[in-house]
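Single chain ahead, written as structure tokens, the form predicted on its own.
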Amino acid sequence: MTAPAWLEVLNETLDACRTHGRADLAERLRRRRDAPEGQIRLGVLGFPKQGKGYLLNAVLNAPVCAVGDAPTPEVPTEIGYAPEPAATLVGRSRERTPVAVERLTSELGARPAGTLSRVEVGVPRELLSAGLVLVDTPPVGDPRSPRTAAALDLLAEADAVILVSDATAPLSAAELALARHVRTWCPHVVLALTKIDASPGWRAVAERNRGMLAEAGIDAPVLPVSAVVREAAAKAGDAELNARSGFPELLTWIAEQAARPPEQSRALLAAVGVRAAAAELVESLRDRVDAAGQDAGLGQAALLQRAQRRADDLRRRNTRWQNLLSDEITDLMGDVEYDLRERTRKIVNTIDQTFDEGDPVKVWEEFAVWLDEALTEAVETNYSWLAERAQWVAQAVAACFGAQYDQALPDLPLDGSGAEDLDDVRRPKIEKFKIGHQAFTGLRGSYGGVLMFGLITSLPWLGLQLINPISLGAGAAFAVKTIRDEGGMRLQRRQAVAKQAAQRHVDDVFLRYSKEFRDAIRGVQRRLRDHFTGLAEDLADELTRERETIMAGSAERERRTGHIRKEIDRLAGLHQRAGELGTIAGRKRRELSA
């Protein structure tokens, strides 16, 4: 069996509805096409305080609707045929509660916010036998407030809508743009001008919106109704006053409705759903045409100009910093150098003090570990303050790339001072004054001074032997001056081996670690240079790339503009086969185009 014509095209809108993000609009139109065949669903729709239920209790002479103070249902009321009254809450879940019709409205009224979908009515009227349901609507209002939202949901189902507006005031513009899109969706559409019992001017308000309707291009007949008088003359039998309530014509509208064939309505109503479908979806991709378009133009150019900026500085900031690594590298090793030059140079002042005073053979092994310390800790410090001017030399560095610059430090190579192998200063050979050695040294200081004086008093007129108490006193005394003497320079001596040892040793170590420094720094040189050298190529590639991306994706653009005007094409193909059905009656065609 070949599916009819109009199923085609909405399913071929719907999909495109899909293709492009617009699940409401897909929704609505699947809703359309999968609508229940024998029933004619008919809403009726209006701002709040317009007469509403006041409109349905009188088509259906019964209260079925809550009216004037009473709490106006959040979903829609679906008024079907039923041989007896009854009511039914539908919750969300699907779940069904029946519930008397006299009790409806305080039921209603119990039942928390957001609790029910739909509520379902039944009563025993003619109008309703062939299988046409009322749809009574939360009265319309913020267009962002859930009860809007429920009220406009009738239109995806519907097959007629009756617009309902009191006669105290024409259409208000909120009313006419409620009409215009009511109208885009639905091709049967009634305005009931309600209250006219209590208007004077309603027929001046009646032609005024007549026409407002048409010059918006709405198809739309106004009927004025009262349901006071309808009321009235239902109590009284009286048909003139029947004729007056304006209702027979509106009863007749809507049993027209009710007999329009089924298929041909189908058709009709696919019609003008892909017709809005597509001028929606039409629209919005016209909008993403034009945004391309600007970004394919100037917004292109901004980022081409941002990206050559962006190289400029790049450039300048790699200039800047392998200079300033370059300075502070060399300010480093001057620095470092002068460090340990000037903290050994204390150290070899604190060893000529020591040693001008004290005798290394009483104070060389306290000195000797003084000395180790003094150096170990020079030799610390100082690579503790290399360690710290090497960070602070990366982050000075680092500091040249700005906000580019987002990632950690690299580790340098400083590990450790090596102090901890540093040797210990050696003894010197150091010459002792011993007893034999001061024994020996008297005898020969001694021996010249018991001569010297020997012969001065062995002299005739002092008759003296060679050997006297004179002689022999003064060769003791020439033997402890002597004594003296020698201990004198030989601890002089002994002082300068031991300055000139602790010294050797000291210059030893300046050298050594020096070198080791220097070693370090320029360690440290290499690893700050490929590091920023890296990052450096990296922005440089990152550049490049964004410059590609940009060039990429003006072609990119156009593809997608192309694609999205082809779309375009489509939609309006569409659009004008939904035209072409033939079932439009009475409506002028508005075609589309890319």
Contents of the next structure:
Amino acid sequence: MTAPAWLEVLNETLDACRTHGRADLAERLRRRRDAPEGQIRLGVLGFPKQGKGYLLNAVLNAPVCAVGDAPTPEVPTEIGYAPEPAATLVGRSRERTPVAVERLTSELGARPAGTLSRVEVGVPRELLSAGLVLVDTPPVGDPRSPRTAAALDLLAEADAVILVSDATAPLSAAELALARHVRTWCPHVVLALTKIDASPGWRAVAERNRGMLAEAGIDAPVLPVSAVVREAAAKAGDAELNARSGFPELLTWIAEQAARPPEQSRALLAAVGVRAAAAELVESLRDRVDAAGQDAGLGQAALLQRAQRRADDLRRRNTRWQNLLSDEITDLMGDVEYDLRERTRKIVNTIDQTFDEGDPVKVWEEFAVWLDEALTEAVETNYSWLAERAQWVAQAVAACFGAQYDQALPDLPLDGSGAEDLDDVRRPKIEKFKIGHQAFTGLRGSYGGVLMFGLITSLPWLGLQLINPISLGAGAAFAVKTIRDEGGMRLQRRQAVAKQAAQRHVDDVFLRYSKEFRDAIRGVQRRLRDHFTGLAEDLADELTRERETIMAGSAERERRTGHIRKEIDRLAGLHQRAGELGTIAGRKRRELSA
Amino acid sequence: MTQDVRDLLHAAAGLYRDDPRASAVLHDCLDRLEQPLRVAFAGAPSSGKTTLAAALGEWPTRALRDLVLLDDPGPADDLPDATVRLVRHLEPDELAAAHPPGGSAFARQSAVNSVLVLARADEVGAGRIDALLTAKQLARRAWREDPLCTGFLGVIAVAGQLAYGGRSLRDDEFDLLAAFAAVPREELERHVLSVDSFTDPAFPGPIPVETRRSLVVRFGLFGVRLALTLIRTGCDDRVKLSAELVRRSGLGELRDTLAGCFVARAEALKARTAIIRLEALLAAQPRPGGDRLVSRVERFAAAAHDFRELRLIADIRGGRTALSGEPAEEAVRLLGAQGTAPADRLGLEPDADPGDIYDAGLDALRRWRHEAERPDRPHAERTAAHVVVRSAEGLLALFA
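Other form of same protein, the form predicted together with the partner chain, not the form predicted on its own:
Entire complex below, previous chain first.
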């Protein structure tokens, strides 16, 4: 025997439900598939106090269900055929406890909540003898309550549903929503309008309900009934009164449900179940696609935009810091050279003055010491100023990177000036150089003070004003003896030789040292360039990675969304196939009944 | 109490002198203190608010004279002083929806201003003749057992339609009903089985269908059946029938609760409304210097004894305390459930000798002080006794 077409469609939908994390829907379809054959289950659903119990008792002509102020059970009651009245409590783990029918209500009240899964009642009624099972459910209410869930659980197995709403008021919005939900899962639904005996306006309410159901596209007849009238009719054996109770129509409807050929009925139920599950699944998948789309639409664009802004920013910063570094290094080079030249010029001036008036023979020793000290000091001062300026350049360039620069500045190659390695000034060959012959007579005052050489940088906003004191005072603190006893050519020649020797030494030092500081500055430039280029590259890499991540994320989302879309299409296909199967099943039924 | 609130409102008016809207609110609060208590009827559509308000509103008694009944509360700032909340069934969903919203700590702690009404009590139990009794039992049980009913001063089953019909019963209606009642019961039985059978053209007698229809629309099928039964069992004139219908409708119980819990506490409830509005204003528009006023409001709220009395009355009557029987009755009386005058509290005649009142008060104070200090009683019980002691002290203070 080949599997029926509906089974294939149902299984496929069931798998899809499971795949997409809707175990609840899968379970419903599974129960629909595995429903026991030879049983027609007719569920009774409704909000509290609508007269469900009265209705069922009136259908069965027996007080089976709890009515009035008796507490309604939290679990469904299944009423089937039995030759003798019987009741069984079915526990959570399927254990069965038979109880006497008349003690059922008190037994139910004595059970703690949550220990039962259902109640089974058997009654000797002709109506039920062909395998019809009436299922009384807990009242529907708060959608989150377990009671509501237990009631709606019925829809997994019900072949038909009686919705119960009383005639004191038209269907509420919640009742209409319930009707829509029930009709989606179950093809055969009737609305029993109860309590028409006590409601003067029940005809208007019935009309209003019919209109509302039609408007909502819910195909369900409305049957007004009165359990009170039915009971009175039964007591009096009054057929005419019974007809007025509205129950004959309802019973006819119930009998129709029971008489439906089982195979067609199963096919139709399976088709309806597949359609409902597919629709619900598609809805939840659509929600996911929408959510992903929103996520992508809003989040990704913003992220990309931010990354783009940061890249542009980085480009601007790159240009700025490179320009700044090269400008600053050029300036530094010039400034340092100027500073050194200025310092040496002053020394040379002192040399000139010293030997214009002094006799080298008398002053050389002392002069040589002074000259060394003066040169060392000049070089050292110049160098330390250079080091400070280089540090400042590093900071200025770092500032170009703004808040993103959170690293330590690089160590610059400026540990020492090398001034201690300068050669001592060599003593020139001076004729008749008589040491100590003449004593210092006093201090020449021209360099007795402190010479201030200030270089004010061009960047005052950094607060980095460099004032470089060049103290030549100590160096000039030797006396120039006025020459009286010796004059003429010899003295002048001695003076010229000494001047020349001293000046050449200064020139040597200047040349040597200016090479040194140029190298140092170039070293600084190279070090800073490498450091900041590396930093800029790191930042650029980071941005690239970020953009890649964003792009990859969107591609992944795109892929997932595409997958979901494909799933939606697949489910739509299943939905359609189920619809065709349902139509076939429905047509067969009509042909048979015709 | 009212004077304290007036002082607070005047102080606040000074604080918000330059704010016309706040000033208007504060002046409205002051005006309301002089006006009758405003009681709102709240509930889902078609729960019978209008019918019940009408039935109560035309009540010609002194007890409810100083009451304005608001059919369905208006906007939020038109805060009612007390609420009658109607539900159609005592079902968890409906009860949960009937719970008044929170508010400030004071508003919640003093939320002793609503009564729950199981309206349409005649529909309980498929409209059988004992529907009203069943409904009353259900209401009592819900009040005692259902945690969702804790906050209410009472849960009362009322058949609004019956009450209104009974209150406004006309002579011609009585005559009609009496004529029907004269038909032998067995013969009439099937004609009052349903609205349809009652308005059926085959109904015996010359009464036109339309007349019968208007009767059943006004009283409900249950009302008609009850009236017929009552006429047969002795309510043989309009006044008697009217009184009996109203008595059975539960309207009297509702009226007594409103009189005892609302009207007798009108000053406290109006003060409460004013304080809640003042609190809201102080919170919404804080002002420098408002802190002092806020702490004054807090002190007032903490000291307000009336709300503790009302809550304890509700707890004792709802069976939520260990008190029962004679002591419980004495406690609710001392707490002012039957009137807040000293004689009412002590269960003496209104014209009792002041000396007797004083002695009785002193006696009550001694006994309840003893109860409040018994170490063998649970804490909750002693706390309850303390509230009674405070009430007794209050009534004695009037003699100082």
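Take the two forms, find the largest set of C-alpha atoms that superpose within 1.5 Å, and that set is the rigid core. No experiment lies behind these values; they were computed from the predicted model shown. Residue numbers count along the first chain shown, from 1.
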Cα of E78 displaced 2 Å or more between these two forms, core superposed? no
Would P187 count as moving between these two forms, using a Cα shift of 2 angstroms or more after superposing the core as the test? no
After superposition on the rigid core, does the Cα atom of A232 shift by at least 2 Å between these two forms? no
